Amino acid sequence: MAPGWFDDLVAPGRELRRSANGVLSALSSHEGGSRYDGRAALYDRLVSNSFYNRRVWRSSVASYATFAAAAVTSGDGPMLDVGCGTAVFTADAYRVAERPLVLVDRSLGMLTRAAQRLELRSQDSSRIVLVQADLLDLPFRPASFSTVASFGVLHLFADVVTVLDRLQAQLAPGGSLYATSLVSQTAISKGVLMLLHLGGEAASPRRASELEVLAGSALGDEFSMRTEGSMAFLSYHPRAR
């Protein structure tokens, strides 16, 4: 049974079903898995490898880490984690956390993984709720979270405008939003997410400065963004109205 401050969080008549593992799905029971369902344990050896950030991104698991770790301290309201994958640069952060969470991800696989790895017990599932849902259709009422995240996951989308639209309607007034996305700033960076656009993997490569715009776009002047190698780091602290 989900705790009660979550059940607040579910829009009304949007029904989650418990599918494996304890995690909550907003998925109807005949739509299919995602591509990642089998890919979890190689995405985690890949992403969280020093030399392959150092190399292709020219950035590090530790300011991932720290970015995520300033997303967890940002608030202490309920905390959305969308596109939260195996948890691989923000367990360290979760495990700690003082409010609650809620962690979504479109991969049961991936999914999976992050309950392992955040070794939840029957004491944390009054803390953290894995919801398996798509980013385009979350199941919460508008401005519930008074912390949205979404880590390595603007890359993957063309339209990066809507995405931003989508979870910055479920920011509470006040609230932050903390975002991350690879960006094309080097040969290397720029062929890699080439490849992963040709194979389905994510959207045409995209330079800081267009993801900048974009995120102007969406957002106003009221967010910020700096880079790391080919890695951006957007933060979103609007004025409460």
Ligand SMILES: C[S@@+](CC[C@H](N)C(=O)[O-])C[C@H]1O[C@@H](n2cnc3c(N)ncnc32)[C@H](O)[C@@H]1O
Contents of the next structure:
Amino acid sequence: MAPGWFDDLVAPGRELRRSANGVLSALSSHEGGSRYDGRAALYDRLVSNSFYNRRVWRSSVASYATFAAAAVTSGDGPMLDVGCGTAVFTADAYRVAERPLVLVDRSLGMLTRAAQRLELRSQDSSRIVLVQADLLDLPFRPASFSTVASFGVLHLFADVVTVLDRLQAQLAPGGSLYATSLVSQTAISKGVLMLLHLGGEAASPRRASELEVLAGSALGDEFSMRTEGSMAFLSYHPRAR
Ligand SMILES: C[S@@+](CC[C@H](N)C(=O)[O-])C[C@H]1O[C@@H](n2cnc3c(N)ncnc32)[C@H](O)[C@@H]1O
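Moving on from the form predicted on its own, kindly provide the form predicted together with this ligand as a structure.
Below is the whole assembly, all chains and molecules, this chain first.
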């Protein structure tokens, strides 16, 4: 059974069904799998490799983990991580988090690996709930989370403004949004992003300056963005509305 705090977050009329490995699913049983399903192990090996991050993205695994830890400690109400993947960079922060966590991904394969990494044996975990859902159709009440995070996801989407709108809609008054995105700051990162784009894996490569303009049109002027190599780190702390 999902914990009571989680039930309060679910939007009226949305039903979540039990899926494999303790994951709750907002997708109907006939909706297809995700392209990430069969590659969770490979994903982990690649993206946690320091040499790969240094060489291709000129950024570091430690920076991703530090940013995730900052998101976790930014509040104490429920936190939502959209596109959580296998929790490869976030698990350390999530294990010690003293707040309810909802980890969402479209891929059951990625969620299953996240559950193993976090050692969640069943959905009766009192603090962390894993949900299979599409980020464009999240099954939660608007304005329910005091922190919303989405790491390494924005570059997958051509319409990043809509994605940021959907994430922002989940933010409770006074809450904070944290997101990262690959950007094409160097020839090598541009080349890799272009290959991913041509393979249908990512949006057309964007430079940090382009992402900043798009983020501004979704979030206004209350966000900040910095880059480390070809990884952009966005945070948004709107004044209470
Ligand atoms: C590049 S991985 C990033 C995973 C993780 N956040 C990290 O930093 O390692 C992108 C993740 O977004 C998920 N994803 C892609 N499209 C999605 C969608 N429409 N709704 C929810 N998750 C999605 C993928 O399944 C994948 O796990």
